[in-house]
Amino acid sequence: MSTPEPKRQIHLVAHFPGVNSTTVWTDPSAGSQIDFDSFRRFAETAERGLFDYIFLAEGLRVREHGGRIHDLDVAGRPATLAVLTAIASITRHIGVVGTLSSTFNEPVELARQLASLDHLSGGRAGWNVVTSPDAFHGGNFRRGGFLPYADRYLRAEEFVRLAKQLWDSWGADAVLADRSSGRFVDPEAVRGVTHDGPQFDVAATSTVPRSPQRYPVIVQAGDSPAGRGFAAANAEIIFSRHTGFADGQQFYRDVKGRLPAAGRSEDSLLILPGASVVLGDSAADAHERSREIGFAQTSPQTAIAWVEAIWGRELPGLDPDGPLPTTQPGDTEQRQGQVSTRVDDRIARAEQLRARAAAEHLSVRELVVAETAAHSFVGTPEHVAAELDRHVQGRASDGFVLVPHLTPHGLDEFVDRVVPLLQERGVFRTAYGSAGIPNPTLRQTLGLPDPPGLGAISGVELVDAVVSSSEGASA
């Protein structure tokens, strides 16, 4: 009689709800987005729930609508590394992961800051590598522009490789701290990094000794062919948008299938879709709560702003409780700084929305709720736990990044009602370090292998690697 395979374990991540259209800041129970007490409360709940890590997104510029600050989408976004460092100081086990752009930062400085966070947190740091896409964000920086699509990933690839060389430039035994001899550092164990590539020309010696994890866990969120190729070559976590079961399985197979070509094993990369959860005492109760939250996330003003962004023009007099406009879309960029409302073919998108509104008898606001506020998992705690388990056992994901709609109490109900059910199913940990490691690093908590050795790589090799990856993905 064959031995059944052990159940795959679910990974859970807590996304602090910052600047995004899902945050219900008008809820009476909502707290501050920038007061540290909100971060503290959220982090303590996530750690009580034994989550793998806390995740912060980043907003490099306040979003605008019609050339003005979009006040319906401004919830505050303190500097990522400052917040993560503060969270690390009041937690013990949970990881701290933040989004930081490879387009508008410099490798030597960012590598130093992330290594410092890894030291200060006892090896719990992670970096979500993003390639900032447009001139709107580029306006904040001295370059005053942005990189073409292909160059963004070339820069990101070279950025990450260079950062890893900096993190590896101090040997494991470089710090002697030998009081008897008076020697603090072994100079032979510290090497300078010289790099001359298409994006960076650097001659540097890292100021930070090797950190507990050697380098932070690398997270990536891109979904394009180039983004998937970049993830297969570099990432240890993918923060994806593929929450549906069949869609998730397809994405999972595609990305994991790229790993052997990069010399990697399946367990060296985890795929964690962003997901929202709404619970209720019954299925009907949960769906009613989901409907109420959807409308709270989509005020009448928000609905009109969303339609104006799609239409590419102002729509004065548009009734949120009435039908979509009959006027054809224009070509003016109404909303700046939000990828989800950019469209390549406005007329085709408008026709698609009109067809859905007509078929389902939806008003403007009801349509926007249906398009933007659908929640990933809705039901009783038992139903949600079973669905999360099904997705992971069925290889549609390795877990989820939970995105609550409330700050700072958005995780409370999930931790109290769903986590115990997952533990009863034997698919979620009952303590940190349960593998016999009392104070695991983030990489150990995630069950990821140690970083491989990293040799020097030339700029030409980097270009070839990225081009090959992109061509292979689009074939």
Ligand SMILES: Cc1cc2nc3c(=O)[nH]c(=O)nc-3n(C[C@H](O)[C@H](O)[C@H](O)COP(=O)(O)O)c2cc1C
Contents of the next structure:
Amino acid sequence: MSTPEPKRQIHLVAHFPGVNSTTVWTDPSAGSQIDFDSFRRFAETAERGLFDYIFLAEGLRVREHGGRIHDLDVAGRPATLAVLTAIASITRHIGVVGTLSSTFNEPVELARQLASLDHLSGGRAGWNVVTSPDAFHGGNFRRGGFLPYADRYLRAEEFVRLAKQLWDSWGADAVLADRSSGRFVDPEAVRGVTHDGPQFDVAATSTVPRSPQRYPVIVQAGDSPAGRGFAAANAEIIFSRHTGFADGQQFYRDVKGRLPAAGRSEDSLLILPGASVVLGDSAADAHERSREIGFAQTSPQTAIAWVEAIWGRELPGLDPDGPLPTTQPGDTEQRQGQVSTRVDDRIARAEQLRARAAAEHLSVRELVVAETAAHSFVGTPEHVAAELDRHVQGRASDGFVLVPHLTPHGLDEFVDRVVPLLQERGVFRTAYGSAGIPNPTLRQTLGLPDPPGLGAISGVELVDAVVSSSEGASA
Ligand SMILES: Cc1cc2nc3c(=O)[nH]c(=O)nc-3n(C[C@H](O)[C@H](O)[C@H](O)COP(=O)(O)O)c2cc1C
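Next up, the form predicted in complex with this ligand in place of the form predicted on its own?
The next block holds the full complex; its first chain is the one shown before.
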């Protein structure tokens, strides 16, 4: 008799609410997005629930709508690396992963900051590499439109490659701290990194010794073919939008199918779609809660602003409880700074929305709820646990980035009611370090292989880049 295959294990990520349009900050129980107490509370729940890591998205510029600050969504969360460092100091096992742009940062400085986070967290750091190269964000840095859209991943690729050289530039034994000889550093074990490429011209010596994980875990969020190619070559995790079962399977197959060409194995990259969960004591109760939350996430003003962003024009007098506008879309970008509102063909999108509203008899606000606040998993804890398991066993994902709608207690119910059921199913850990490692790094918690030497990890060649390093580093 053949032994059954072991069950695939689910990975869970806790997305701190905010930097999106679905956080219900108006709820009477909602806490601050800014005070450290919120991050502490959130992190304690996520670690109690044995999540793999806490994740922070990042918006580099305050969003605008119609040329004014977009005043409907929560904003103002403190900067990513500062928050993650503070979280690392009050947790022991959970990973800390942040979103940082490869377009508007510089490799030497960012590599230094990330290596520092990896040191200070004891090897629990991760970096979500985003490109977000639009002119609006660039304006923040006096670099509006400096990077052609087509080059966004060339820069990201060169950035990551250079960062890895910097992270590898101190040998494992470079810090001598030898009191008898008085020598602190072994110069033979630290190499300078010189790099002359299309995006970066750098001659640098890293100021930070090799960190516990050598590199932070590399995450990617981007959906274009170029983004998928970049992920297959460089990323260890993809944060995806493909949460549905069939859609998830298709994305999973596509991206995992790209790995062999990059010289990588299937288990070297995890795919974790964003997901929202609404629980109830019965299916009907959960669906009713989901409906209420959807409307709380979509105020009448939010619904109008969303339609204006798609329509590319102001829509004065639009009734949120009435039908979609009969006016044809214009071409004025209404919303700036929100990735998900990018529309390539406004007329086609408007027609698609009109068709859905007509078929389902939806008002403007009901349509926006259906389009933007449809929750991924709705039902009793038993139903939700079974569904999450089905997605992972069915290779529609390797787990989920859970995006709660409330700060800071939005994951409490999931941790109390769903996590134990996943454990009973044998698909989720019952302790950190259960593989026999008492203080696992984030990469070990995720079950990802150690990073190979520089060069082998990247399957994409930078045609014009000249990459060189002086000799002498110890391995
Ligand atoms: C699920 C998901 C989450 C993202 N989160 C962020 C974010 O927090 N901050 C950001 O600047 N860009 C974010 N992005 C934008 C992407 O990282 C990427 O820069 C952009 O989508 C362009 O890449 P693409 O053309 O491959 O999609 C996100 C994208 C996706 C798909």
